[in-house]
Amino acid sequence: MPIEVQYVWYTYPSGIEALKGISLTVEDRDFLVIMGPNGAGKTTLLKTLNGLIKPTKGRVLVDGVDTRHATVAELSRKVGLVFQNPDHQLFCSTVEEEIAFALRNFGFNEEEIKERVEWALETLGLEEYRDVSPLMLSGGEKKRVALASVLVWDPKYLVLDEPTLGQDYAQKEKLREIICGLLGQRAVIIVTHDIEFVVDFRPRPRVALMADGRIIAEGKAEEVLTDPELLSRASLVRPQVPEVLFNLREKGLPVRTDVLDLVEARDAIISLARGLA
């Protein structure tokens, strides 16, 4: 069953609408980003999934169960939320006894915690930290370690917000390895402003813009995020390879603009030019 989004409104009680009727679905196995201006609603959205905000109106159920009669403990267990900042979900004394901790809580029994934290430790390059204390690290390996802290138990639906902040380029790389790895073992739902972040991903995911508390715009990534108009009603500029084609249209060749692959806006390109020729 998957996780539903029916109709959910929600206000914060400082009076600030942050949802306004958002509905979405979101499938096993399914690959999902949500991308809009900051204050568009998307982390709010986001805390919806788990229970940690229970829709003002509209409800939000998850395998049939209704957030607004679950506690967020057993919300949890499927649905692990990785948070944008780190340090509001890091507070052990150790990265080892951080990736444990759910785990126990969860009630596995120690040896099965033992594997799986190891594997946690070696997929996520955090081996050499399993000692040190997580708030004495970079910002980069503190998000490495929230994720390990989530992704070691294993939950159905895996939802990350804004994870490539604070990461360098090879530790992007890397996180999208993990995230491909992850692809059809489970739900993948990412919230992120990275828009090269987005279409180097292979399978590309759906993707589901946001402006307002709404959801503007919902489809495949080739068909959102090369629409001019609803990239600026997001917020969001251009990715690269569009660009250039957008910018080659503009100079009068009649080249195709909804291309996000670079070897495929390659291959039109040439085929244009012997066209011309």
Given for the second form:
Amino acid sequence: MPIEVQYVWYTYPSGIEALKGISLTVEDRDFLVIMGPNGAGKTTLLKTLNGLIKPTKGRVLVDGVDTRHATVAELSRKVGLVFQNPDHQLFCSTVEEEIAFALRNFGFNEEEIKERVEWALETLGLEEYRDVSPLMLSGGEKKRVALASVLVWDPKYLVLDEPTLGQDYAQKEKLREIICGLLGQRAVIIVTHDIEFVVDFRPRPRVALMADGRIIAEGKAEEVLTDPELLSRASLVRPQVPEVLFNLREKGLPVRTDVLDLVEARDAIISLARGLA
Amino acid sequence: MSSLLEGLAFQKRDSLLHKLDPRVKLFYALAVMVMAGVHNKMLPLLVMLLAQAPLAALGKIVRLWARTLKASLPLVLLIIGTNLFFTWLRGSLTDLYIVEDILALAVRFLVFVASFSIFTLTTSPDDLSLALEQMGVPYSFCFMFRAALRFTPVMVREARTTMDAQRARGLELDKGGPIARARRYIPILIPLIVNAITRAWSMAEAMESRAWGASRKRTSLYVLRLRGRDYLAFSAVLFSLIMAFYAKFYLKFPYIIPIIRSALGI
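Form predicted on its own already given; the form predicted together with its partner chain follows:
Every component of the complex follows; first up is the chain already shown.
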């Protein structure tokens, strides 16, 4: 059963309308990326998925359960939300304890806690830090601990808010590898500005663009992320690879443009060269 | 409690009270405190409380001001309750006049709240710090005060985010008894404190990079100058203060219970 966001509106107590009629479905084992400018309502939308925010209008169904009729703890068991800034949540004296925190909240027994923490440490490559204070780690490592502390209870829907923020290239690649390893067994939803991070994913995610509290486009990455008009409404610029191919086409060369990554670009250019030869 | 704090936060408005020199307003708040401190009878204290309502209207903050007073009611009830209890314990709760004196204490507290709320609602933290600075308080103290006020909303927002993040990890804040509940706030307090300290450090470094404390004699972009209206307001407050002392030593105030009784005919 899926997550169904049905025509959701949300107004903050301060009067700011953050969501204006959002509808969205996340299937089992789905891979969805949500992109859009600051203040578009992305984080607010994520918070409706585990009930931290209850819609002012419309409803969110998680596997058929209306989020208004369930606690955040109950919903979180299925929808694991990793917040943007790990500094807002890390507090334990060791990484191991930090990762076990949620399991204790959910009432897992000690044996299972041990097993799962071990699995999460391994999955995220954090074994060597198990006895280190999470507050002493670097930004990228903290991010991974935060991710591990949610992944550990194996939520059916894993939701990541800006996972690449403040990470260097190597850390991003490591993160991509980890996320790819998680795909196929659970749904993964990512909110990010980082368009180059998105285009290098295999398999490609479904992309939803948000602006001003609405979803302005939803579809295949190669369609949504190459449309300059849509991208500019979401304060994004076309990724570098398709940008090159579009430029070639503007110069009058008959090259394919529904291309996002280097491998595809190479093939497109090869077939162009063959055609010309 | 939160609305009591809210009622003490500066509100930007265009009013005569907002334009007054912050030093005059500080003098007003302190003067009212002294006036209410020297009097202990219902009648003068009630006059002091009511006399501030027109000032709140002048500052265009009546609604917030009234909300602050309303938010202080639990404390008022606490004052009345404990006083009644201990007076009764001593066996001196003999007649209604004593009750009136106890109620007067509560009104005195309301007078404090009322004057300080008018002061803080109409004076921006920057103005207040400027006033203190130009009254000779060392700049680092003024800055500390100003930074504390400025970062309060940031801390509140951060506390909310942290609560959300921990709830997303299955923390249930309002489950169990009071001790269990207090313990559940540890995962919220630790990140909050750690972040506050980290931020203070990086702010200190950033300020030193911008030559904080390089010159002994700091100049100010805005220099406070008293105008005609400030002198007028100052004189009015001073006059009220003198009158309050005069009234304390030379006038005898009647209890208001007999007045109410005769008005109601009982």
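Note that the structure is a prediction, hence the values are computed from the model and not measured. Each form is matched to the other, and the largest set of C-alpha atoms that superpose within 1.5 Å is called the rigid core. Numbering follows the first chain given and starts at 1.
Colleague: So with the core overlaid, does the Cα of L24 end up 2 Å or more away between the two forms?
Modeller: It does not, since the L24 C-alpha is displaced less than 2 Å between the two forms after the core fit.
Colleague: Quick one: core overlaid, is G252 moving 2 Å or more at the Cα between the two forms?
Modeller: Shift at G252: 2 Å or more after core fit.
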